[in-house]
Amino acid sequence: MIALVDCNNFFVSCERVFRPDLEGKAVVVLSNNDGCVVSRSNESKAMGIRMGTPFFQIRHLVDNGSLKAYSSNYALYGDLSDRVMSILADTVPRIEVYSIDEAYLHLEGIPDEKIPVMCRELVVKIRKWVGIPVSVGLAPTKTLAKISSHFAKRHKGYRGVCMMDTEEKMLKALKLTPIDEVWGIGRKLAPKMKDWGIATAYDFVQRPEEWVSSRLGVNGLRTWKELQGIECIEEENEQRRKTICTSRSFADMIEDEQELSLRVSDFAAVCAQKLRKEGSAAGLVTVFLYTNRFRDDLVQYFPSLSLKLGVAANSTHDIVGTALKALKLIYRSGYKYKKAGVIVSDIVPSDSVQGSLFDFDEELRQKMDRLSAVMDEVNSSGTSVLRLASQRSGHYADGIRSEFRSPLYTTSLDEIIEVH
């Protein structure tokens, strides 16, 4: 048996973590610099705002009061996340985080009478020592319980937990399961698949093999089986990223060199440090640049330029450092920048890293390593408080428009929460 454990309504449940005067209100989180939506409480979601909505749109219910808005603050959301992650961690044999809102925990050795039970106290315990409500969908396997866990968080008499522990409550589920609901296929695979004759996930089920096979390949084989039961999904932390890209758009467009240097170096900082962090080293560094491609009256320009390392590495001075050099080589004046972004890629093992025969630098890559441990270690709690002198200092959010931010509640002593 598999669980899923999934946070309602993440980024909104994170600003009312602090602001419990928002229950039962509209609200919805904003993208970067403001741009649409990204996350909505059930009662933004009844005034009909679907994912994705231009904020524009929407502007003047908040104006009017009917709907309360709030920048992206992934800082505080990322902090909020590990609080749940290690609550699950503590509780299981092993846990496997999906995404900043989703793990899946490996109950192996749990007797099976315990799990419901457990489920449900996880639920009430996140919800108490955290703030996050969450909902828990117990399954054969992840597909399955990704669809348990829309039950769970649909319907209330499940009080968060949905169990699939019968062939018969697994049948029922792939019946009121809509195709474009199954992971694995999504929205742009649904249309075809309903000209195919396939509306629900019990009505896929129903097809051969061979003509599953035929049609959707391998990974839509993987899904066909897992919905019967048969689990085929490997954990996903096994399988390497093969590229990680930090990119950002400016709220204001840019033209002076030297701060997009700045910017770049923010970005390729990021890169370095997520490779260190799953255990990576890269080989190639991108550099992207974006002039605004909606502005017809202004001269465009879009040029990227790739960089080999001598050695894959995941220091940050390294990664920095090439990032630098080909932004040098595309940047081009007179040009106003929109967005710029870095792209590591030829990711390999960091404890794999081929040298090389004329490698004089080893011996300074070494300290280079052991200084960016260091920097990760200082600014584990979310905040860049060691940076190299090529970065912005401040806020890495500093330059995006962020006009509804709620402060940094846990990471930031200058922001602390007042009571008064």
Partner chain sequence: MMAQEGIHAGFPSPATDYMTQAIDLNKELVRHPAATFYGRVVGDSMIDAGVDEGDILVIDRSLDPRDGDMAVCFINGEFTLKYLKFRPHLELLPANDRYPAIVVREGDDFKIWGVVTYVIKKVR
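Could you please show the structure of the form predicted in complex with the partner chain, as a counterpart to the form predicted alone just displayed?
Single chain only below; no partners, no other molecules.
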């Protein structure tokens, strides 16, 4: 049995922890740059607001007071996500963090009859400790657990936990699940499925194995088996590299911040390129500096700092920007630096990245992808010639719009809640 724990309307729920008065009200969270809707409360869903709706189309609702909109506050969402994940990790033998708001629980060694009670306790505990509502889907495979969590979320009667433990329940759920909601089918395949007369997950598993493998190949077959309770999706990150490091000792020691920024930008850009090459994205960027430890006559300083990305990323823009932020925080003048490096970690498959721009701000995502692709192509000639402006100038333009950002309640002591 495997469990998928999914935070309900995660970004909106994060905002509500510190604004309890927004419970029961229509709330949305906007993507980077306040472009479009990336998270909706049930009330705003009921108003007909869809995922990805451009902000300008709903601005009048905010102005007339019927809708509350927030800019993305990834520092807050990342922190609350860590809290949820740590509670899960303390409870079960092994968890697999799938995205900022989802994790699989591997339940080896826990007797089946104890699992639902344990999961229900988790739902209550996470709500109480962190303030976040979660749903749990239990099933024999990951693909089914995902479907199961949808049921747990949509139907109040489950009280947050849905267990798909009999053949009968499984078939019933498959009949009620539109094919485009199945994990692994996605937006690209959905129209084809319609052409083939497949409307639900149940229709899909009725097709013979040969039919599926000839049309959809290995991946389609995997989904087909998973839907029938045959486990085939392995833990995804294992064969991927856990960290990527790019560093270098300098021929001459470097004291100047501009000069260091240039080098660090280059290292970060190489890391980003490697991430894209292996189809992954990183959630954490670390920058470190070494002075020359063999020079007793000089003052020594070996700082390092890790910054979390709101959403795992692999674009040159994101990785370089974050690395430069970290550098700015650790750089001190008056030292002669001999070595610097960038490490990216918390690596996940890039297709599992959920949240802001990857899924919904399609235009921005495509722009980033195109930019990165062009850079990869030009740079693959061997000499790095194409760079972001920041790689040259050492300045990172942080011109992201966030008109309605909530305070950094958990990551900045200056912005904690006020208590009267």
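For the two forms, the rigid core is made up of the largest set of C-alpha atoms that agree within 1.5 Å on superposition. Computed from a predicted structure; not experimentally measured. Positions refer to the first chain, counted from 1.
S.K.: After the core is overlaid between the two forms, has the C-alpha of Glu181 moved by 2 angstroms or more?
M.R.: No, its C-alpha moves less than 2 Å.
S.K.: Once the two forms are fit on the core, has Lys336 moved its CA by at least 2 Å between the two forms?
M.R.: Comparing forms between the two forms, the Lys336 CA shifts at least 2 Å.
S.K.: Does the C-alpha of Phe267 move 2 Å or more between the two forms once the rigid core is lined up?
M.R.: Comparing the forms between the two forms, which are aligned on their rigid core, Phe267 does shift its C-alpha by 2 Å or more.
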